[in-house]
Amino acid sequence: MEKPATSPRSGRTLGPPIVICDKVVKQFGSNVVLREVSLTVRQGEVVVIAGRSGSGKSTLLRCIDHLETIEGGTINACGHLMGYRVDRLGRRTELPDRKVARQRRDMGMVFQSFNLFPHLNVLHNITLAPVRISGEEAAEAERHARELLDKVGLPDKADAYPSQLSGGQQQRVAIARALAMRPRVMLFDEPTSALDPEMISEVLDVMIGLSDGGMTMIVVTHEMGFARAAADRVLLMHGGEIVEDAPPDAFFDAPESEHTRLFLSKIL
């Protein structure tokens, strides 16, 4: 029997697997991106990834929400063979893309841009996907919509457009969209990239949030202050691979690659 994993920083017990990426393989023409990576998140678990730019971290999230294809190996959310099938035989073939979509509704993504229609009002933005996709009744879209405004601390924008919200609010927006869709685990590609320094910590402040409620998340960021104070676990991608998975404290204090400690004495 599997000895159940604890949380080196709420101590929580973790759940079981729930995204497991197999030797993935992706490249575009000859250049190849992800060298054959390896990697488990329990459900509960956070896990941030961390490295230079080019390493592959944002190309392995959107392989996670297929996104991207992969030229090899295979990857697992939520229960879903990500985007294929598998024979009996091993071989293995493309999901159709409305399949793929229902797979895509257990995961919540957040980008760099926000995203937004601008021509819609904060509560139009995220009850869209809820109502259209998941067929969800819209007074009960409504509802949620606004209970997770009061979470992201925007209770009072449900009707401001995006071109009057600040970067950190469209952000946070984007986030509660995101998590209108109920998902079981939610990626997070550089979400602090696009603003302003002083916008970085409300949205920060948000995905701590999310954490300490027992969210599944990865989170590529630079951000080693998040890493520090939220993940159970901090990866570094060099190269296509990665060469450090281990719990903040050792990470920090005690890196075992010296691609870690190269990479941390020019950010820290």
Second form
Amino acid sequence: MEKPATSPRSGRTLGPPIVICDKVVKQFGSNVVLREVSLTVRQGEVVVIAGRSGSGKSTLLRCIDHLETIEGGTINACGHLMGYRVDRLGRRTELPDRKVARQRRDMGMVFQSFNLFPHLNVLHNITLAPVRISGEEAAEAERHARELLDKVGLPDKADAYPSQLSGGQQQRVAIARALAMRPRVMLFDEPTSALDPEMISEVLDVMIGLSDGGMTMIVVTHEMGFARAAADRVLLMHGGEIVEDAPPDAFFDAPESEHTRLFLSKIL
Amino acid sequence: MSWSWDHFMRFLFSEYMLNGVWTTIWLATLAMLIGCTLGVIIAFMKMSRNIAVRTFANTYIWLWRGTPLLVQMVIIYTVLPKVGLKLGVIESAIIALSLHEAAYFAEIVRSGILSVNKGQDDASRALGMTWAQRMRYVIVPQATRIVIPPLGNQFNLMIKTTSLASVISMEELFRRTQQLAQIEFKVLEAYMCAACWYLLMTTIWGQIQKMLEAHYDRPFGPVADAADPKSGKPLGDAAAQV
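Would you mind giving the form predicted together with the partner chain, to go alongside the form predicted alone above?
And the full complex, kicking off with our chain again.
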């Protein structure tokens, strides 16, 4: 696992593994959503996860941030064993809320439905967590927030409220809000699925910019154009398993799995 | 029985009755304040992960909503002293009214909190907030505006419900009315006076409630019909899409 790796996309050398999912099992009642899923993502890597709805791709992403409990396996992210403590006998107990909260601060997450805080303006959406949770100084947090708003192309929206923004603008604010915590990994859960077609590219452009900047990203999306442009690896999930894991060229031109061929024939 | 305007007007502004009105106002306000505070606590207990805490909250709500306030009041005033807990009239009235209110308000608070979009909880958890931080900075500010209208209705009810405290001889508006009616044998005039005073109190509260609701009902942020300086489009449009 420790052999040096280079990204076929950028030619950059990738760092050590930063997210390691090992035989993750997730069940909702008797419905098994993830079947021993294993996945390693290296620092600086951009991984796109595709698949039909119900294939488990969003659930996997949510498990990485421990927004969902898992029934089996382990997830190691940014040096934390996410959500659990394992004793010498191998028994798992869920960590208290406070500890999980601390673990999550190393990762940022962007949701399909944006989930901006409607009662706060854009600036306060972005500075809330750094100031209240990380104890950052208000002035410094604001400076950083304005820098991030610049980066996502919304320098003049600091005082606007979420209800005054378009979907694409809201999603870009949501990205800035996640970045404000200076995460080491960014998780994107279908970030463009709720957007009108003409707003998709403005969000994808920001994401491509992030990946160019070396951010480690795990992106659940149907946007295969983004996968081609920015991904180091593209995964296909089907029935709670990863059935394809390949660099974009191989994924699109010479997929190994029948499921991938079927998926591509429907989506392209 | 003939109607006497003379008696009616005399009762209406008599010091005896005005004192009763004042008692009703402070009794309702105090019971509401205590009741709401307890209600919030019970609401969070009901949402607790701990089954014992949850069971306590459920049992509390079940008992206080399942029995008449009148019965609760009499029990608190007459039965508790027999087991050594002696309370005066005023204390009994305040305790009964606020414990009763707490049971109803707990359900209002709980439904307000549960009605905040699940995505808000996801987003704040993903930012690394603890439960207390999520509640304080994200969930409660949004739940407040959902709770305000039913809270107003509860206070309207409370103003009228205080009349039940007359059965344990609390000297509020209703009991004073009863006594005036008995002393002067002018039953209709006395009760019409009481009706007027209750109506005045609930009407004034109704206006305050309207203002509160208007304040909490407008969309978050500046007024929505202002136009965006850049596009010239009304700003309200974007809200409708989401």
